[in-house]
Every structure is written in structure tokens, then in C-alpha cells.
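Just the one chain here, laid out as C-alpha cells, in the form predicted alone.
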Amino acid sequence: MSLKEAISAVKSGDRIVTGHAAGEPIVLVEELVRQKDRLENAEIVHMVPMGKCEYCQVEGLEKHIRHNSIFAGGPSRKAISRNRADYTPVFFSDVPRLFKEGILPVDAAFIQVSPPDEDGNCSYGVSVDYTKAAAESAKLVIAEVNRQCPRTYDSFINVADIDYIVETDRPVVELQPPKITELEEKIGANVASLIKDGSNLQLGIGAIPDAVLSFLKDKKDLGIHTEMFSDGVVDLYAEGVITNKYNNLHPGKFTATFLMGTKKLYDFVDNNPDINMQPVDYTNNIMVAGRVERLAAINSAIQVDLFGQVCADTMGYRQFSGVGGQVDFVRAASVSQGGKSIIAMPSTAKSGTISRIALTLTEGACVTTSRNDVHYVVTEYGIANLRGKTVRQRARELIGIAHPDFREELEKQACEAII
């Protein structure tokens, strides 16, 4: 049916869950905003926004459509900080449960899918994660069937389970590779030194993960079991570094729950039987990911204190991103046979004026990963192995990888508070 007619089915007070990141059904969301004046107290729930996110940009629009974020992004941070949007803390792996168990009942699911095959099955394309659970839990499913959405394997929805279909033919939203500086290269080289042949990788997106990938070209038979991957993984596959040979859970397969990158990535996964797209309560489930041998989980942080606590989603009282899958994979790597959990970050922030390694986390900052879970912390100055270390030993290890300009002050603070 027409776009306008499909979105007209959404009512005031409805909770709408939209597809995630590059899987956002942008045309559906934009039409929802166009129809805002007829709506009151509707709620739109999603993780990383890659569209315009207009409902967060225009003051007063929250009376019509209010955003409930489960992972803040650039377009939504300001709205959250100004109380024009909300944030719900939740592990990525637990998001489907919120919908399935009616903790957050879903009135409408907006999804982007590929055209159906001969059996009527549409692929969830680049966003399975919580999107599949939302569609299966919703009273109303509105699908943007996009001819340019890549058809990925193992997670499908049949046209019989879709209430309204809007057909489009548009490029999937792309995320261009970040610029890698000398700083990220140093961090990437340190992280890469911890990765052994036959390891299975979980990594995110950004300059540091991409830098890590660039230093893995001499490795052999790496595999992928992750929540997401991007263009850098495609390059390593082409060079024969990634084979998934020792992915004991899904041999020969790239296992992920969502994808973000450029057309190169989307072309690579399209109709590729080696791409195993699964819901996030599978990929990130510690009982699943923890069975993957030699799982190397690589995640980032905003700040680490001398006790080993990691803050990765807030800047003081301000919500910056979200917990995402960090804790899921930190814990999975901890129970994986031969697994390693790695937190990687620059040693400083704000042009070198602030140390990211501090005596205590900034006031108001939330602990993302507890000190009991942290294994390796990596900066451009080295690697700190905190597993099995006392509080005093942790402080010494972390000070050793802090920026030299801050080490003396950190040592003084540690002597007064810890050592």
C-alpha cells in the first residue's frame, strides 16, 4: 500500500520499535514524523539512529513522538540530556526479552527487509538483532521492502506475518570507514599482539577496531563471532586471514547480528551462504558465545579507574552511548576456552588534557563493565593485564599504560587512596 496509508495505522499512545542502525526503515520513520500532528504520546524505541532522527531534533515534537533510546547516538544524545528523550539501560542481549515478555509491549514494528523469495520469505538484511523479536511481538508489522536491501541468510520473516508492505528501491544507509591516525595505529598494534592464530573475533566499529584489523594481516585462520562487523572484515577475508576454520560453533560462517558499513560490505553479504545472521539474544548470549573457543572480545571505553572499573557509555551524568554488547562479550570471552577480553582506548581525551585512566570514575559516570570482569586494558602505551591482580597491582599496571604526563599525579593519588 502507499506509505501514507501504512503509517496511518499507527495511533496515539503506540510504542513503535524500529529496525536498528543501517537497518532503519528510513522512509517509514520520516512519514511517521510527517504525520506527527495527529499523534499524541507515541513512543519510538530503537538503538543507534542513522537517519535524520527528526523527532529528537525539533523541540516540542516529543509531545507527539517521544524517543526511548536503548543506545544513544549522535542525533539522540542532546535530546536525552535535555529531557526531550529517554534512555533505558539494558544489555544488548536482553533487548529481545523486553519485547517478547511484554516488559515493553510493542504496538508497531517498523522493519526494513529484502524482497521475498519464491516461498514468501524476506530476509532481515543488515539488522536482525532485536528487530526480529520486535516484529514477532508486535500487534502491527509495517515493512519497508527495499530492493537494495541485501539478502542475508538464517533469519527471515514471511510476507504472511507482515501487515503492511511499502516497496522502495533505495541504497541502504552507509557508514564510511573512519580515518585512522598514528594514535589508533599504536593501540591497534598493541591489541593485535594479543590475538593468536585461530582466534574468533568480536569487535565493534570505529577507528580502533579498524586499526586492529589492519595489524592482523600476518595472522592465520581467524574467525568471526560478533554482534556486528564492517568493511575491514571483508578485506581480511579477501586476503585469506579470516577463514572461520576454527569457529567451532559455526565452522566456515561469519556469525553476527547486525552490519554497518559501505556498499562493499553489503555486496559481500548479499546472498552469501557463509553469512550467519542471528538474533542478538543468540549471538551475544553468554551461554552461546562462551562456547566459541579462543573468543577475543575487543571493546572500547571512555574511562577506566585504578580499581579496574570501566565506563563506556556515560560522560559524567551525560548519556553518551549505551552498554550495548560490551558486557555480553566480556563475560563470554571470560568463559571461552582460550578466550580474551580486551578494553582498548586512547590514554587521554580532549586533546591530551584529560587522562582516561583516573583514580576514580568521573562523578555521575556509570560502571559499564565491573572490575571483576575486566581482563586486558590497552592504550597506545601498552597492555595492562588485570586478571587475578590485587587492587594495588591493578593500580600499578594501569598507571604504567597511562599517558606519561599524568603518571606522577596518578601515583600520588594511588599512594594516598590505595597503595
The other form holds:
Amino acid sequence: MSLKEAISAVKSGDRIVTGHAAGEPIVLVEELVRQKDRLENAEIVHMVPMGKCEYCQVEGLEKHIRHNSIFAGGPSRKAISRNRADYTPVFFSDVPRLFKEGILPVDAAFIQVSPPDEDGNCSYGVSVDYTKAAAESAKLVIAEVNRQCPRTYDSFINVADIDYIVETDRPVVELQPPKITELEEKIGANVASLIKDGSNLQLGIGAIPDAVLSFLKDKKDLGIHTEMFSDGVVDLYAEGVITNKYNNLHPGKFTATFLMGTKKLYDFVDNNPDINMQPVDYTNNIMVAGRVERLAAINSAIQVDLFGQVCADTMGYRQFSGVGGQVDFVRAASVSQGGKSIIAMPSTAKSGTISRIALTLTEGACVTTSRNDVHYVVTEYGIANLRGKTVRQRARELIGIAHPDFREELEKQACEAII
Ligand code: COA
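Any chance you could show the form predicted in complex with ligand COA after that form predicted alone?
Once more the chain from above appears, this time first in line as the rest of the complex follows.
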């Protein structure tokens, strides 16, 4: 059916959930925005925005289509802070339940899928995460069937369960690998020193996880049980480092819930039976991921205080990103046999003017990962091991990996408040 006709089925007041990140059905969302004038109080819910996100950029558009974000990104941050969009705190693993249990009832799900196979099954491609739950809970399912969407296993929707289909043939949105500087290399090398042969990796978003991958070339038999992975994993597989041999839960498989990278990644996963794409309430569920042995969870942070509390999603009062799967995997790594949770970040921010290690979190900042869950904090200056350490010992460990320019001040503050 025509794009215009399909989107005409959306009504004022509807809650629309769209596929996530590279799985965003961009053409459907853009047409929704074109039809804004006939819509009042529609709500659009998604995580990382990769499309134009015009309802966040154009002032006044929020009266027609307002964004409810479950993970802020470039275009939505400003809109959230200016009360033109909202943020809902929720663990990534819990998002499907919001839809399935009607806590956030879904009127329309906009999804991007691969063309149907001979049985009429379309693959969710690069975004299974909460997208599958949204489609299964929605009153109306509109699918962009994109010829260039990779066909990944093992999550499908049958054409019989789709109300309207719009066919396209466009490249899936790409995310270029981040630039890795000397700083990230130092952090990457420190993190890599904690990873043992046979570990199963969860990798967060950003330059640091990519830098870590480039230091794992001499490891053996690594596995992937993660929420997302990118091009770096394809290279390590090609070099024979990733084999998934000791992935006790899904041997031989790459388990993930969404994918974000370049065409190289999308070609690698297309029709690849070793790719195991599952909903996020499976991949990130502590009862599932926690069963994966030697799970090494590698995530990043904005700030860590001397008590070991991690802030990864707010900048003071401002919503910067979201909790995503950080806590899901930090907790899973804690219960995994031989598991490790690693928070890796540069010691400073804003061109070296701010220490990310601070006595307390900035006023307004929210705790993402509690101090009880943190094992290792890594910067370019080393590794702080907080597990089983007293509050005073933690403060000392963390000062030891702070930037040297800030250590004296931190010592002073810690002496007054903690030590
Ligand atoms: N004070 C002030 N500014 C800060 C800051 C601080 N404490 N920490 C970071 N910044 C600034 C940086 O300087 C940078 O700004 P610049 O580009 O102008 O220099 C900007 O904020 C981004 O910081 P950076 O650390 O480069 O971000 P990143 O892209 O590496 O992402 C997180 C780091 C923590 C935001 C990101 O990992 C995240 O959102 N985590 C939460 C979710 C998660 O972990 N999910 C895991 C599974 S995918």
C-alpha cells in the first residue's frame, strides 16, 4: 500500500512505538511527520533516534507528535530539557513488559523488517529488542519491508500479523566506527588485561568498547552475549578470536538484541545461521545472561564518585542518554560464574578540565549503577578493583586512577569526608 495511505490509519492521541536505532523505519516516521497537521497529542516512543527526529527539532511540532524517550540521543536531549519531549527511566530488559502488560499500551507499531521468505516470515533484522514486543502488543502494525534489511535469525513476524506493508529499497542506517585515539587505546589495553580466554563479552556503545576489541587480538575463543554489537566484532571473528566455543548458553552463536554498524556488519549477519537475535527481555534478562559463564560486561560512564556510584545517563539534572542495558549486564556479570563487570571511561571530560572521578556525583545526577554492583572501574591510568572493598579503600583505589592533575584535590576532599 502507499505510504500515505498506511500512515493515514494513525489517529490523534495514538501512542506509536517505532523500531530502534538502525531498525528505525525512517520512511514511516517521516510520513507521520508530514501528516502532523491532522494529528493532535500523538506520542512517539523509541530509544536511540537515528533518523531526523523532527518532532524534537522543530518547535511547536510536539503539540501534534510528542516524543517519549526511553534513551535520549543527540536530537532528543535538548527537546527533553526544554519540555518539548519526555524521558521515561526504565531498564532496557523491562521495556517489552511496559508494552506487553499494557503499562504503556501501544496503538501503532512502526517496524522495519526484511522481505518475507516463502512462508511469509519477515525477519526483524537489526532491531528485535522491544520492537517485537511492540508489534505483538499493538492494535495496528505498519511495516516498512526494506529489501536491504538483513535477514537475521531467530526473530520473525509473519505477514499475516502485519496490517499495512510499505515496500522500500534503501540502505539501512549506518554508524561509522568511532575514532580511536591514544587515550581510548590506553583504556582499551587496561580493560583487555582483565579479559581471559574463553570469556563471553557484552559490549556497550561508544569508542571504548571498540578500542577494547582491538586489544583482544591475542585472546582465544571469545564469545558474544550482548545487547548490541558492531563492526569490531566482525573483524575479531574473521581473525579467529571470536569462536563462541565456550558460550555455554548458545554455543557457536552470537547472541544480541540489536545491531548498529556499517554495511560490513549488515552483510555479515544477513542469512547467517550463527546470529541469534532475540528480544531484549531475553538477552538482557539477568536470569538468562547471568547463566552465561565468564560474562564480561564492558560499559562506560559519565562520572563515578568516590563511593563507587556510577552515573552513566545524566549530566547533572540533564538527561544525556539512558540506562539502556548497563545495569542488566552489570548485574548479570555479578551472578555469572567467573563473570566480571567493568566500567571504563576516560579520567577527565571537557578537554581535561573536569575529573570524571569526583567526591560525590554532580547535583541532580542520577545513579545508574549502584556502588554495590560495581567491580572494576578502568581509566587510562589503571584499574580500580572495588569488589569487597571498604568505603575508604574504594576512595583510595579510585583516586589512584584519577587524572594526576586532580588527585591532590580529591585526596583533600576524601580526607575531610571519607578517609
Ligand atoms: N562532566 C561534563 N561533561 C562530561 C562528563 C562530565 N562528567 N562526562 C562526559 N562529558 C562530556 C564529554 O566531554 C563529551 O563532550 P565533548 O564531546 O564535548 O567532549 C560528552 O559528554 C560525551 O561523553 P563521552 O564519554 O565521550 O560519551 P560516550 O559517547 O563515550 O558515551 C556514555 C558514554 C556513558 C554516555 C554512554 O556509554 C551511555 O549512554 N551509557 C549508558 C547506557 C549504557 O551503558 N548502555 C550499555 C549497553 S549499550
